[in-house]
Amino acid sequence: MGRQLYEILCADAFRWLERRRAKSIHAVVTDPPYSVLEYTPEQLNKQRNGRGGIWRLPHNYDGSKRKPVPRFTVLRSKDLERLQDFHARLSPQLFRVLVPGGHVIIASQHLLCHFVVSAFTDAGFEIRGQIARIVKTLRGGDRPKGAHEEFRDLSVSPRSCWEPWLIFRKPCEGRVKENLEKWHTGALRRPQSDVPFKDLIESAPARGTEKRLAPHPSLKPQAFVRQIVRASLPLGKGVILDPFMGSGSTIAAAHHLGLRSIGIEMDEEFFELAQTFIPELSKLQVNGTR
């Protein structure tokens, strides 16, 4: 693929969306800064330095060695208010820039997804289901902190083995057939003509070469991202937006598939990673994807 299919910008996504022409984006695939708090400059510095903050977890606890991940259970009332405000601001902006029938496929989290559903349906989106990304390295299932020997037969919460990705659609103009003919949107592309797109996808975390290429704390593997990116443009026409691109996995997936995309990232360090590694990620050969 010699031609440049993507545009990436180091910018504030909300400001960019405010200036973007209405009905000019055909799909959104994104993993936003989910609790808002964990990707503030203060918390990112703590994560990068391995010291404190919402990313902090003990190296060994309850018999398990861990990597830092955001701890959504520690969010306070004001943090949840920020989360609600974030999606209440985001959803109408995406609704405005999307063409009729355009989909938003957005990473979610079990404890917080109800806030997202509420914000997006209030903005006018239809909820079209969710994708279960089967990944068995998520958190949960721990015994009570400080009492794991005393209460060995208990778990404070279920061990999470799947990650929900919510699917929303801007209402079509008329029937899906008519919307597809005019806007090229309104449906999800099948992986094969005789195989429907399914809402259950097994997906191990990004590892090895992929993780070394793009060391982002929330990097999603190309084996998974390419499937949902391909599905988001039913006729392979239009522009995919990732307003929170991190180190660029969505944009790399689109580029690999020969699809046009735009990525926005506010953090300069992640943006520099994306500039360097999107071309490399897009070249990776991944089993089970096109």
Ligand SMILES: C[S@@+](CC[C@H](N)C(=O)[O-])C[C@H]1O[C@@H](n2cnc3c(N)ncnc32)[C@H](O)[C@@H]1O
The other form holds:
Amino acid sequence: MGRQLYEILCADAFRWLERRRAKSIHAVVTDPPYSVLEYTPEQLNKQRNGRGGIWRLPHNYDGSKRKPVPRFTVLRSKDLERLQDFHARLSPQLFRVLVPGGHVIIASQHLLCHFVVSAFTDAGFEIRGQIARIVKTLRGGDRPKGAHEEFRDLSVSPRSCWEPWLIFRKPCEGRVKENLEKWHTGALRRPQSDVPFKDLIESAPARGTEKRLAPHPSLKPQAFVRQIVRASLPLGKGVILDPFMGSGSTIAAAHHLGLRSIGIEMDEEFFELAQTFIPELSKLQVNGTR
Ligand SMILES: C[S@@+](CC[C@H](N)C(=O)[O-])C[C@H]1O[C@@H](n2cnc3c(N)ncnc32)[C@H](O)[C@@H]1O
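In place of the form predicted on its own, output the structure of the form predicted in complex with the named molecule.
Zooming out: every chain and molecule, the one shown earlier first.
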């Protein structure tokens, strides 16, 4: 650590990607906006004022104060079209800037992941699996609205206990071995040489010091992000991109691991958060990470 390994920019990711040189990024690790709506200035104002819009306070089960989370069930067909369009624009741009064999590890959402898979495979990516991030949320599992007593034994949808992170790869040039030699990509780095990278990762939501350092509504914990960021560059060589960096958890993880990265964030307030807190987050000692 020590040397500045990262570059962060306050910009629109799509504009930035258009101008980026082809085959100049080695991995993408990102957590994009999901309804695409929730991070519009209008919805962010509602979230910051704690009123209305897509952001809702989850039910209070244990008396502790909860932060609003976006409600994806309110999305209408117009919003879904916007989401499809978002990924239909994003996937070919990522395909162009990635080197052959480069991976995309992208956070997803149960009700919406089929749109992402369809856009990325249409753009030419191979689907290589998905990581189940075991995180207990308060989404779903509720009894029918307005009939809690009548239907005590029912849940309208399952209580969500894991978050899918999709793994895509730009096809390799030749065999994986040749691609690794030429581009340093094509595989996922193992946590230890005798332990394969696994698709099941226990990960509680970001809390405590981390959440205080970077109070972004979708902050991902370093204990999780460091594992996937490390896996994304098989030989530890090359550049990782997070085009939707929020408060910069991917960039902080890469910096902690001594890997080069680029982060883009459109919202000025979140960008300033990232600028201030990436150095702090990257220094954080977290159990179970290197
Ligand atoms: C789900 S959050 C990422 C949170 C991040 N993983 C963290 O741990 O802080 C998505 C971010 O993408 C940003 N965003 C949305 N559209 C964007 C765009 N076109 N260009 C750059 N950033 C964008 C939003 O402002 C939001 O901060």
